[in-house]
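First, one chain by itself: the form predicted alone, in structure tokens.
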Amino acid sequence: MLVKYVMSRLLQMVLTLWVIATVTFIMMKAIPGDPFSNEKKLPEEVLRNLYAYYQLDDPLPVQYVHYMKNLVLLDLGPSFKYETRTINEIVAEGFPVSAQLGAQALLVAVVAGLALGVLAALRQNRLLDYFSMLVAVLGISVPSFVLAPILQKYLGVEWELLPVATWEGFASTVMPTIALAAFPLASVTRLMRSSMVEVLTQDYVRTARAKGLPPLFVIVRHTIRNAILPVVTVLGPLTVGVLTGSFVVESIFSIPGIGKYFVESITNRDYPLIMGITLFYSSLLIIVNFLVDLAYGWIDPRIQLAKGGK
């Protein structure tokens, strides 16, 4: 059954990447202007060849048929503006970086979170708890952006503790890493917590205590197992969301991540890289969720009973 549910799922995904491609290849091609309209007056020759060169004379037809055949190649075609290079690499050499301050970013806010969450569950209303919960609520209320310059500011310029803004070693990465983090880390102890608070309450949990058990371990084995679930459910789209880093906290530390040319694209209508990033977002997205999907039978068994009875 487990086979079948996974194929069933990777069909899913391709009929998900076909409507995204299609809906974004639409959505660029409505846009007024063209990749050329923000150049300098060229002569008509030189704009019909480059069309030719760009296949932009074609029909649309032929130009969504050809460029659905290069991505069955796994080809994102050439940017517009990046005349040497072609979209694959461009993502190929961003990507590395913005998956990096991501991964750095996911963890830390998965474990303080998860920790925060569990203290504060089990010293509900007390100081431990206002603690976290001012945590959670400062990194919900407190954008990136905002977080960033005081991070900047205080950390870099006036104490000269870690780099303001480089990408030289892991002192660069610290500050970019909290601001990314903030978000998700006040998530995941919100929702830790109140999981958590809702598990210590259930049957099994005090049949566990009268029995005996060590506290640790029915914290651990019942509580926390069982708890864990929600946060499961939403570290699909959070790992999507850090692991391609934040555009703006690329920004503002001037980091040399995928988000830099994302946004160079729209400013500069590179319509291809635009297409080409969002297409690999959104398959980064789909795959992550496939792989939580499948988390589900391996944290829970009933879930993977579930999917037997069907």
Contents of the next structure:
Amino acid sequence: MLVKYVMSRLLQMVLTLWVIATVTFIMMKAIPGDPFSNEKKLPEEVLRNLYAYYQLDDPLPVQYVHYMKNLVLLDLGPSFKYETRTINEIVAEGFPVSAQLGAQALLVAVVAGLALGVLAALRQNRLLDYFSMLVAVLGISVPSFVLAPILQKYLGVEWELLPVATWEGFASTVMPTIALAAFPLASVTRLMRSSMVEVLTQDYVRTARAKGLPPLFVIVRHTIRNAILPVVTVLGPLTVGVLTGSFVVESIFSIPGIGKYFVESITNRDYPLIMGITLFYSSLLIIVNFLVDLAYGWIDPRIQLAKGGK
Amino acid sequence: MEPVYHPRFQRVSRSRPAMEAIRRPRVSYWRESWRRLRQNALAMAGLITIVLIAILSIVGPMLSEYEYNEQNLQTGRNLPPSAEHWFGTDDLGRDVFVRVCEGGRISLTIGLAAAMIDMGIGVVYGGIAGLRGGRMDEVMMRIVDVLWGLPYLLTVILLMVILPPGLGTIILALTVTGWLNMARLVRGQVLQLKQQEYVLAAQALGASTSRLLVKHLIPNAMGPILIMLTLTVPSAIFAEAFLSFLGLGVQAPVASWGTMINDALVTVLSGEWWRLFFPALFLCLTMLAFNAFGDGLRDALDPKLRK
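Next block, the form predicted together with the partner chain, ref. the form predicted alone:
Every component of the complex follows; first up is the chain already shown.
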């Protein structure tokens, strides 16, 4: 059953990737111009050679097959603007930076969100509960591109606590991490609180308390362990949010990650780079979602994976 | 028994004939929900805020003598808020108040339009898939599953890069994959509801598929649909602001909260706080209001879900 489920999810994943790749290909061909007809006039022969080299003079179906073959071999092709570099190089350079920032933000969001959610549920309708709900509400309604300049203004410019826009050392990662973590933190807090509140009313929690187990033990072993499950399901969507959020956060704090290149490529209308990064990130997210789904079935044996997909 | 006098208890007056009556005035589902919603202070505050922002967006530009694209490069650049310019002016001498109102018009239009279109497509698609079932449902939901894998904002960005800029394009891009949520929700609801006896009865009387959907299934699934509709609006507004912030949304000189915030990023150093503050405030308030109202609506329409 599990094998069958994994296979069908894998197939679905490949189909989604194929849809994205095909759509990006059609879009690239639908836009007038190509990587070399852009600005400076190249001699006719050079142009023809370049076309032949990148196989841009082939009929479209041949180009499509070629493009797909390159994608399977993980080659995203050349960029318009950064003429000496391929998209692969740009991704390889920017991704470690983006990944570090994204991982930091996710870690902060999950750890702080879980803690706030648990405490809020244990102190329902008390000050701490209201505080964490305030954090949750603000995190959901204040977009990262509003939070980021506010942080810059106060923590950076006015009080001079943190560097405003560099990428050197841990201090420079603090503000971007906060800006990026705010939204997922709020979601995790909300979800964890409501999930905890529900589990706390379960019979087995009362039984555990009644037989005299230490309160902390009941909370950790019986409550948190069960309440944490719904949070695992949103890890996929949260990663998506952190990734898309990183576009604006990286460009606001001028962090040399993929997001900054992506925003620049949009401003420059550097289509191959836009498509390449979209494709790269889409694939990454699809794989993350797939892994989260699998992890969920593994963590919670009650979930039947075969039915979970529908 | 001793009568209880306590501020938290109140005496309910009883009249004998009313108690004996077989029928009482019926409290419909919607009336009951509205009563619950009205008691939820946060949700009502959200609703009132939405109405106020909508009124301001419509009336605001009429109150001011300035136009949203009217520049004053000589004397009017970066003026702080005053009686003349309520929210100050930007680096091109344009009135920030009028631009914030214009941005409100665009945000609300896009939010509402995208949510309505998502609902339209989702209800029809999910309704048909759920009602027909079998092979048709299988195929339709596989298509949804494949599209579901596409990251929402990335797809929207990709479409915006290709399509010519404009309000219609934004709405189109937001709805291309936005309806999937609604389709899944409606299908699930229909699958549940079609087990009910009244649906069987209607079928036995020869009701057509469309009649079943319109007369029986959709009205009964309206609660969850409305909740989803309300919660789609803030995410569409956020997506528009995000796109405009990236320079992919509405094009200059048209004002949008996202573009205004992006233009105001330079003020972090130069200190014209009003250029960032007002559009950011209105964007956050709108999202907050819709989220609060949507949450309240969920509690009111579906007390079982209340947590």
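Please read all numbers here as calculations on a predicted model, not as lab measurements. Basically, rigid core = biggest C-alpha set you can superpose within 1.5 Å across the two forms. Numbering follows the first chain given and starts at 1.
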{"item": "Rigid-core frame, C-alpha of Asn268, shift of 2 angstroms or more between these two forms", "value": "yes"}
